[in-house]
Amino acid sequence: MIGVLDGEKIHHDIDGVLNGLVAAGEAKAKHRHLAVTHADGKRWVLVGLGKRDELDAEKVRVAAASALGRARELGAGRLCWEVPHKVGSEIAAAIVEGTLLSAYRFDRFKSKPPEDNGGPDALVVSAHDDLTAVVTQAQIVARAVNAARNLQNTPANEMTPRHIADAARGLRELKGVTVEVEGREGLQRLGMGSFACVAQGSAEEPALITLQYEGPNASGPLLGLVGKAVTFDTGGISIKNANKMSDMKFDMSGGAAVLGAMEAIAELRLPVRVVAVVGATENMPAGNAVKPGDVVTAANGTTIEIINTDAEGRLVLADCLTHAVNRGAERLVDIATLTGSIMTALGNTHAGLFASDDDWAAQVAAAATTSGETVWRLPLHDDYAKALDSDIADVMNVNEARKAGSSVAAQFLQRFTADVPWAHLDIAGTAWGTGKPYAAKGGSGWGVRLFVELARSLTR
């Protein structure tokens, strides 16, 4: 695989064949354009990368995914990418990520293994400099993203809260990681009436999962990562429309991203301190399910009037955020498939970013840019908080007028952050079915790469 940059010759040509392909117009610098030729007993795929001054890691991930598709068609067993000359190490990392993410397949429930196993057996990265560490780290991150995707794509009868907890317990094998799991009794003991009310309609035991990691020579603020993991969301008594309800197995995508990020951060041995909290439950209708009009009390003492039981994610996150603060988090980020409104606003391209602190918002946004998981900051105006005023409790869980739904939901969450610098990522549009070449179908693992970059930024 050789990248073609606009106006530049291919440096390591083979008897003029490769540059001849460019001169003939068969190979082009247009992004993702592919051309195949044979020379020196090998097959060569020339991959359009565009203009050098516009080249970034995300464009390379996408190009690498397209190139893998062609390699798959050619039946290649071994793939070698030549890193373009005079680019940053992030380009080599992006080649690895784009290739490994697009090679991902979820075929656990196929009775016959597919003929297409995802791609070549080996990936070689060729460069003038020693990029062993860069390539190894990129492999770790990509593997963690794919692990999160496995959690996402597993059907809800197999991926219950206890299975999320088991996945978290598996991370105990990593150095520096501890894991604690509390069930229904633990929620009651901790006063988590908000989280517990979502779980009360399900026969499945909920799981409050707390992970802590301390890397070698760790410094900087204690980073708190909080993920929503509703393993299936019917909407509860405020039941959803049946159309596309099967997609609600993806309502645990925030929790999956947190677990994937913790795996990568620990394997990379980053010198940071992290506390991660994942709230796992089903949201089901039943005789004992929480009802519209009920009032519950959250762990921080806030009373909440339940207006709509399908606004359950914020109820889970409320107590999980309080728990992260109580465990000492000095910077907070929560991630959740929280509102349909964010899909209307931003589609599948950006996640919504809300934040209480401008500096922290900028740091999260910078990590998003580096990781290629783009965000767009949306407002947290006091008027949105007023929309949640309740006549009989401290706050309602949703305003039925449904105006500015994503901002109103974020204002609800902010009440549980205790003035710790906090950011909220609404990933309802980016968690699955993004259409990106390296994650076109199913779960995307969105957020794992962002959280790894954010953790790295705390060490600089």
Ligand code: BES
Second form
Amino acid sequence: MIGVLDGEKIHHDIDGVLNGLVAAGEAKAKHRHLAVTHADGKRWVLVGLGKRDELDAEKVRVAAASALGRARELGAGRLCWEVPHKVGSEIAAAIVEGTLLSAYRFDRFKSKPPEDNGGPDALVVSAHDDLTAVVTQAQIVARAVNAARNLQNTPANEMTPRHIADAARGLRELKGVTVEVEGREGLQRLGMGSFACVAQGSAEEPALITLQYEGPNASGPLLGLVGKAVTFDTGGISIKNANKMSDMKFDMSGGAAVLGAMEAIAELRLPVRVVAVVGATENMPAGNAVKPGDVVTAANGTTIEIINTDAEGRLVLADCLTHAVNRGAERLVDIATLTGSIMTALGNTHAGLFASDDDWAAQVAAAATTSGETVWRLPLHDDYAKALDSDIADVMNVNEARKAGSSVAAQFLQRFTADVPWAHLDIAGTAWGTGKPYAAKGGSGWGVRLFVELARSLTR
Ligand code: BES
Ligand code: MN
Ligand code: ZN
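Requested next: the structure of the form predicted together with the ligand (the form predicted alone having been shown above).
First the chain shown before, then all remaining chains and molecules of the complex.
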């Protein structure tokens, strides 16, 4: 695999074959353009990377995905990528990420193994400098993203809250990681009436999962990551219609991203301290389910009038945020497939970013830019909070007007952040089916890379 940059010669040619291909116009610098030739007993894929001064990691991830697609058509088992000369290490990392993410397949439930297993058997990264560390780290991150995608794609009959908790417990084998799990009784004991009411109508035991990571020579603020892991969201008594309801197995994507991030951060041995809280439950209708009009009390004492049981994510997150604050989090980010409205606003390209603190918002946004998981900041405002004034309780979980649904939801969450600098990522549009060339179908693992970058930024 050789990248073609606009106006530049290919450095390691085979008797002029490769530059000849460029000169003939068969290989082009146009981004993602592909040309194939045979020389020196090997096959060469020339991949357009555009202009050098416009080159960034995301373009390279996408180009690497295209190149892998062609290599697979050619039946190549071993790939060698030549890193373009004089680029930053993020470009080599992007080659690894783009390749490993697009090689991902979820075929566990196919009774016959598909012919295309995603491939390749091996990826060799060729460069003038020693990139061992960069490549190893990128591989750790890509594998953690793919692990999150496995959690996402696994159907909800298997991916129950208990199964999410088991996945979290599996991280105990990583140095510096501790994992605690509380069930229904624990939620009651901790006064988490908000989280508990969502789980109330489900036969599956909910799981409040708390992970802690203490890196070597860790410094900086205690980072709190909070993830929504509703393993299936029927809407509850305010039941959803049947249209695409099967997608609601992905309503645990925030929790999957948090687990993937903890895996990567711990494997990378980043010198940071993290407390992660994942709230896992089903949201089911049942004879004993929470009903519209019920009032519950959250762990921080806030009373909530449940107007719509389908606005369950914020109820779970409310108590998980309080829990992260109680565990001493000094910076908070939550991640959740929270509102359909965010898809209306931003589609599948950006996640919604809401934040109570401009510096923290900027740090999260910078991590998003580096990771290629783009975000767009949307407003928090006291007027959105007023929309949730209840006649009989402190707050309602939704208002019937349904205007600015994502901002109103974020405003609800802010009540549970105890003034700790907090950012909220609404990933309902980006968690699956993004159509990105390296994550075309199913779960995208969105957020894992962003959280790794955020943790890295705390060490600088
Ligand atoms: N999990 C959904 C949000 C969602 C919807 C994510 C579609 C991805 C695709 C969430 O729990 C929900 O149901 N939100 C409601 C809130 C409403 C009742 C205020 C929504 O967005 O419709
Ligand atoms: Mn819902
Ligand atoms: Zn939901």
